[in-house]
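To begin, one chain is listed below as structure tokens, in the form predicted alone.
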Amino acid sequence: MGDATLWFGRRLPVPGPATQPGKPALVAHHQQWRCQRCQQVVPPGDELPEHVPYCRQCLNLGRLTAHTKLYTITEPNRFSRVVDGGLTWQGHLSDHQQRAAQELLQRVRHQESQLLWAVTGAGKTEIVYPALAWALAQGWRVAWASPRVDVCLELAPRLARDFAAIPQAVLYGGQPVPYAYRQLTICTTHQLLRFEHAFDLVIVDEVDAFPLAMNPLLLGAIDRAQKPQGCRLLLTATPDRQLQRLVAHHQLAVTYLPLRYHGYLLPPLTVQLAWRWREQLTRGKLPAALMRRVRRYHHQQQCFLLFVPHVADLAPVVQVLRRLGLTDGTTVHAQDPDRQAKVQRMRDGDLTYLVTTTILERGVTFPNVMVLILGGDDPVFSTAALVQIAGRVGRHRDHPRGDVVSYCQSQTLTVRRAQRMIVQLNRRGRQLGGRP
């Protein structure tokens, strides 16, 4: 088999004849196939020529059959004690953070699970800092999961650069580096799937995104990922409903922080009604006030964001900014093969916009750009999403201010709602002292 570290904690195939010890990968259930990786039904018809069952719910981390076993080492924290977790962050929490990153600490301590609801900007990933540095310190297995790639990708250089002595696992798909156990890893939750009763704390970002909201295969994954005695930290600026009413229902235990790091308040959300948009797009035109708004931004070199809600709009889009004369944007979207170079041109300042689907709703960050949302009434934007999107803007302390303006056709309710969260948390923030 190998090397047995890439078995400690992990449910993965045995290479070789049935014969090889480990549990089947399928199992008989209620007269159907019932995976044991990701423990979805095998519908009837998901066969090999051979009528041999197979799981498709997981197929993209490699093919499970009736005729698989899976084996497993029981994770043995085989990590060497290091002073303070290997924390050599030098930076300093405000003292909100601070009182936020106590609080996760002491429960953290305790084992207990629980959420972190902190505004977009409010400086989440310093906050864990301390509970992270201690649970390392203790010499327990840590994962750090996000639903999103670029979450990841944005976030192992800074936990690498501020837990330095802490060597760190980065997974996702198609990764370049091959797996290595780790003390800490940084993975997206769909490679969660390949790990069982790992991990001592999981540490869960951006717990309401897209792919992970609602989505039961997931979330298993999440509570077969983590130890029996173990616990979990779910860090969001959006909570969904489920979540709330847990929250509401003392079923999980909250932290909240209505103020960004730098003490300034949420941009708010400004609608402009944009009739018949698109039609004015297929006869290569924006609304004008988005127009002449670019037009603006270009002529003060002004970076900005410009989000719509269909991959099949973003060509028409900025053939049209381009025409106005605006040559130094490109476009974005999750299947772009070259979307992580892209963001990283437009953080360099080689890129002045980006036309985007909400692939770029979370996750990411640049020190001064603008906000512009074409559609923001089409379903494709939730409430969360438009309040993640408004996030982009004021996140840095030199430039803690800025646009954020949906185009609409009309003012629907999840804009209003979007509208009134950002004003709710913004009345919070007040109460700390915030400034507008």
Second form
Amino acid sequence: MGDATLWFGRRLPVPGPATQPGKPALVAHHQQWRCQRCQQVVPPGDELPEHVPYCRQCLNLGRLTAHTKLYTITEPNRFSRVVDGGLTWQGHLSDHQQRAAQELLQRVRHQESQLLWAVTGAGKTEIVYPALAWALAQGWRVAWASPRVDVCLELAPRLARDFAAIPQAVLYGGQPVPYAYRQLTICTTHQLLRFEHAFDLVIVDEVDAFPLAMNPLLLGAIDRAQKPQGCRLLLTATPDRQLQRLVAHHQLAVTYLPLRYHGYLLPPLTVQLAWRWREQLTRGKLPAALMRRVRRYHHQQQCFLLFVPHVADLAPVVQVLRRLGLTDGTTVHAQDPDRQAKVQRMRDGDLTYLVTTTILERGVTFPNVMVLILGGDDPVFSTAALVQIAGRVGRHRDHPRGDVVSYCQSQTLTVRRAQRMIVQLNRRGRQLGGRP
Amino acid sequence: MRPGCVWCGRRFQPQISLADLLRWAPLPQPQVCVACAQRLKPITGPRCPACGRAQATATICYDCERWGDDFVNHAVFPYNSDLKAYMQQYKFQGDYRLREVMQPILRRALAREVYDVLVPIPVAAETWRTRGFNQVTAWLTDQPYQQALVVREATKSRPQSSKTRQERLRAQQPFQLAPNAAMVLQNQRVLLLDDVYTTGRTIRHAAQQIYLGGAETVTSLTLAR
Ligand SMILES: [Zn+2]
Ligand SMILES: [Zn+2]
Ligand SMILES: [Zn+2]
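Please supply the corresponding structure for the form predicted in complex with its partner chain (the preceding block corresponds to the form predicted alone).
Then the entire complex follows, led off by the chain already shown.
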């Protein structure tokens, strides 16, 4: 079957006739078919002609039918040992980062699963480096997975540079480079569905992000991709209530880092009431306070992000801004093919603002940016999303402060929870000597 | 529990009018949600009278002029990014259930055509083995059709979609008449049915063979152009 390394720790369909070795991809159980790759039940009616059931849940990884077989070779950890785990990073950690990094390392040594709860801008990637370097030096196979492809794309070049001696693979839907057997795999959580008991350590970055949170398919994928005796490290700035409960009940070890790497506290989330802004918008107007603010930003040449709830809000909002004379900005959303390019133009200073949906809530960093949220009380903005959005501000040590203003019809519970989370994190941060 | 939209999977409330309820008839079963339905915008404005593509004027397009024949194709949708996404999932990923999205649409489109015999473009035996279905006949519900064409063996070297326009135009005749095809084609007005009209090469190859089978006229309908 060709190159055997392709099957190490993976669960792949076998090409060719049904006489090949392997286990059936769809298994009947209590009169229901269940997919052995994504573990989901195949609903009645999801079938090809001749009543051959097939799985639609993981279809985009290649169709599995009741005639497909899956084949695995047990992960052999066939890697050459690299001194220092291949770490070539020259930077150094602050005292707080160092303490957090040592905690992570100790638990990884004991193969204990854990959570790193570090505020946006804490430098969580580098904090993981000592633990990752140790794991790689042991010959462990490691996955660094994220539900968000943007996070993977931003991470991959950093890990390639900082662990230059470690062969790495980057996997996501539509990746340009084909799969290769490598000690370090950077991938979307969706890609983990193709693995079986492969990884000694699974790092899950932005664990609370859509679409992973509460998604049994993807949570199951992490379970199966990890070796039974392996461990995992979850990274987040905004753990959901379920994770917080596990921590509170001592079912998950946690390391806190409530302070940003530069030592300044998180900018607070301010709320301003904006009565019936959507009706105003249909008449070509934005809330007066918002208009005053963006005019001021425009005069000061200050960059800003303006978050709106829905794709349909983008065009009317940007039209109003352009009529105000703010012509050097544009819109972005999840399906925008030019998303990466527009973000880059903003970083390069070609654009001074972006009107965006929640797609830019995380994984993207601008050195000096203000954040405005129109309709922050809309249900699309979860507590985590609001805290993440606020976390876009003050990332650079030269610009550690800034505005985060949400224009709402009403003070909702979600908005108040977000404000409270920031206040609580800042209280902890102040105890570590954080500056406002 | 009510199954979700067959395309995007989201659960949705079918829009039922009071009139529907009062009529006491079986309710129509929408297969796609409103958002997905809006992704499908049929060609309504001016189009090329020969190939059916949407364009600014109703004059014959450059590609058709180069063909220099009087072949006529009708198309339901422009082959835009939404149709490409649909075809990608349905045909290339083999999501057979997605046939349901187009079944009612093709039913209406076929009802507007004038023909005696419907002939869908066939798929090669190898495609049957891997995909497990013919993407064109799967759109038909109870419309009668004749499988008058078959794919010649060993002509399907590489999928059409991976070829350049030049390569496609040079391609060899991929079809032959099925046994006894002449009996059903003789003096009939034949409508060919295919998924996408790209260069027009495939459909013309098919039409040539149908004419050889004795058809009186041959036109075609494609889902997209
Ligand atoms: Zn599956
Ligand atoms: Zn839908
Ligand atoms: Zn034309």
